[in-house]
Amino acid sequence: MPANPTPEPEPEPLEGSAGQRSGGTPAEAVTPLIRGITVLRELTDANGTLSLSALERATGLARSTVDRITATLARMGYVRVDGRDVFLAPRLMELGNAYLAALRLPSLLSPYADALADELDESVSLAVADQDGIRFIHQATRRRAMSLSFRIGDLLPAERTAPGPLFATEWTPADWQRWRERRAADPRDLSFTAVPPRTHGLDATHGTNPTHGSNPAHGSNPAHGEDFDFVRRTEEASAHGWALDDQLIEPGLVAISVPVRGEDRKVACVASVVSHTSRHTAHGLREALLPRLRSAVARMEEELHRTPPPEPGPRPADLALWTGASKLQLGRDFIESLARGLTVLTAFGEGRPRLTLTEVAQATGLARATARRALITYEHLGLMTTADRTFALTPRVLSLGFPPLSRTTLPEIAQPHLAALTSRIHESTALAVLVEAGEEIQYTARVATGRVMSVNIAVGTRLPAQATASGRVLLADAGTTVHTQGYALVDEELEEGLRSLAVPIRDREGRVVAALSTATHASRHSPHECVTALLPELTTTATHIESDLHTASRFTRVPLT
């Protein structure tokens, strides 16, 4: 269901949490954690970056508070502060990964969505309900000049989508009331940053909305006709078992959706095929693609029903142990309660979809009272639900940076690491991948040194693979010297006086997908010095890049260029 029903009282976890601060915040909620979540959401809505001053204005927090929060998040690897600007960092995706791993649906169903996208040559998505909205958990998009821009984690209003009516078939009266209140408070959908604002005058000319503003019973508010239309679409979805979006989000965009039901026959998620009117009308989309979408959904349901829940692996322990040392090192600039609270989210994952208070405390190493206050805070923020004395993450966890980070590329991941490496070794550094069937390498990221005489290779430059250290790393097969020693050194083979050193970058499966290199003039480093002085720095940096790549690619595709 899209809405989280009011939880039953939880005597053990929530005892003593009935008190309220002003504004309805529970008395035992962790204020620094609430503020940290606010900062992350503002950065997410701003597509991943804001200046410190802009964060101060957007959050309404004091500048000193923003500085301390960003310093804490930077210590966790969740943001990067560069001068006066703050950027979301790939490691933040571990929070969304915790939710997606606990959910299981992306791991089980994404291969079927990808196969359908290949078969139809159209974009295919999977979405779950998030109260009266829908949130994407998987995207298989087609690369076209006119392509889908939605990202994993993006939130859309239910009434402007094809999945929305399917989820609404299971809404309670309280869910419908909450939806109506949201529509009245935000008639233009300004709180949904992933979609263009609603323009009532234009909406009347598009899509399946013939009642727009035309029924006197709904008064003069043009939104009333749209609301009536959503009710009608929900009734049709209940009767037919599928739903259509005919340009409800923006002109030209059409989609058709079918629910994927769990063993309890409730809607677990919704699969959608999305196209453009230049390729399919809404009617044509239904006629041509609905049968194949239904067939794919049937296979998804078979997979979902026959696959037992994973056996819980080794339970994490003392996840928050490091926060004490960081507090001692950074002092007042490190907000330990914020770091501890965010660590609570990472206690969940595959085989751990629901945890008791005791299990959360054991996994994080936090005192029960500390863990309990974090859980109360998350329930208040809509990031967690509770039932039967256990807690579970909600799709709203994906609002913490996942949408902008889900489209990150390997060069974007590597760039700040290259900059840090260059500043340490005072030599130019670069990232390269293989192209042209392995005949050449192409540089995809680079940071130059400030020396008078330095290696000048621009991003996009191609060189023969065999003549470069990066190429030899990328071409290395098992048993070769390069594969065994873990690096390649090319001494004045490509150009007289030029020495280059490279190490591999490996993906989650251990495959070499890129090479990290540095190049220097022969007068500055002997071959021996390249290995003893530069190689350890390259290896350390490669490890940091791989860590970010592995986090970012757990549930998303990370392009290599």
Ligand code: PHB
Second form
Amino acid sequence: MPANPTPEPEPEPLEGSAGQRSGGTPAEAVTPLIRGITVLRELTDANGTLSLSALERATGLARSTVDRITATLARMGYVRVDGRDVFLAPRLMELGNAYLAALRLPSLLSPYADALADELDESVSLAVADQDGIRFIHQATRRRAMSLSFRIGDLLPAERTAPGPLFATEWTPADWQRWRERRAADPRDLSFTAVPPRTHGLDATHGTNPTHGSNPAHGSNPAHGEDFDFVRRTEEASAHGWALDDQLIEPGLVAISVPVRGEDRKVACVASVVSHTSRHTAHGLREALLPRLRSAVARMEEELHRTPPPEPGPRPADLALWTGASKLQLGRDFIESLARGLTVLTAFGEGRPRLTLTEVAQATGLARATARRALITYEHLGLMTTADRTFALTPRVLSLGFPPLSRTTLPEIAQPHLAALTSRIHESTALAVLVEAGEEIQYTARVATGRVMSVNIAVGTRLPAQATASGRVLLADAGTTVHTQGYALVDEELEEGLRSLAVPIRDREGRVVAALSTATHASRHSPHECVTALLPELTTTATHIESDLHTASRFTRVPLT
Ligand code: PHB
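Return one more block: the form predicted together with the ligand, after the form predicted alone shown previously.
Now the full complex is given, and it begins with the chain already shown.
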């Protein structure tokens, strides 16, 4: 069904909506959209996967509802259902990407954060305020075993971080009130799944902060002392222009933060250097690293102030048409109002940070009434804010899958695609990368067939690059020796009776980063058959893997192995 073209008179702005349902839900909010968002959030909090029955328990929804929601999300490529388990899928990152692209800060500032991490050999992060929490929008992480490291999209309670007091310098009385209410409702931070729960008074043996020890001066409720401490830290942050985290999250973890201000002089985001007490005390961090953090932040601010707003990026494809077609195909199992509602988030992006209702409707192809109800729903869920008749995504959009998906590797991205390919062509399939300066290839993912005579190569196996089809497509891109027509066919070179066919997998810049291959016994397919029957299947699968890779790597680094 194309969008309903009838222009209906409607109350604007959105506050004009009629009544409220129970629990403060606006009467016009779209229930299936609220439920779909709940499913995505539960999967995110569970680190990316739950069984269908666990999802039923976590959401309180009926099994039939969970089934229809997951079928709809699977159709959109946002989850994958494998037997009884549901997995978040890389495509879902397009929602968080829409927020990060609209925000602009990651693309402008992350090169400076990465350079600082290299210079200091410490982790550097960028965070934005999310109500009374902080949410990471970039991480330049040094791999060290000692501390937990946070992911893009992780939400932390402001008072247990270094960026928190810097954001709190701009809080209104209403913001402080909301924070106090949250502290009272969740004294152990159980709603913040990325941090260890508070252990009041139970582990008072380390650090100088009061979070980990109850101070008798603060009476019987240790939370009072901690909350007073946050007020004091905010005053200090306001006076100094920096703030410390002295093991507020976990023993050993220390951080120092400085605000990055926009042209309006408001805090646009906060840059932090994160270390461990085995290398720096919190105060040592300030002495050793604050000057270099400050000069990096000065360069970030220059970049922000001098770069003009980008031209609007491409609009999404006509998603309303797509959802209509899906409804025709899947019938009752496809919840069109959920799919349509989710497409509203993808209307935002680079050069499109704020949109009017009309612009959202145009960008998505949805009827104004449909777009409007989705916007009301998102505002209610805290995923959208509205001002002057325009709408903008909030950092909370990152809570829709981004943290677990931001850690996905290329072999993990490829695995379900290999499985689908193998089941279509009945041959084993594999992914490989170049190692040893191009001398060898290494298999990083593989799906075997049930055939007795299947070619058996375990993940991790290395082979000489020149002798394999995968090696040849990888070397062709490196500009050496070999020329391919977009694929390589190796006939009984490596081993008698073995025939293999490979195609390249390219990253966002067009570089070949991996090879997708299938290996078959020569008796099963002639060389001609390999090219006519198997090559199109391989090429299609490579396109799907690339599409996921390009979505996943827009704002995060996707490891190739
Ligand atoms: C981090 O980037 O991991 C980080 C930043 C600030 C903190 C704690 C952790 O206070």
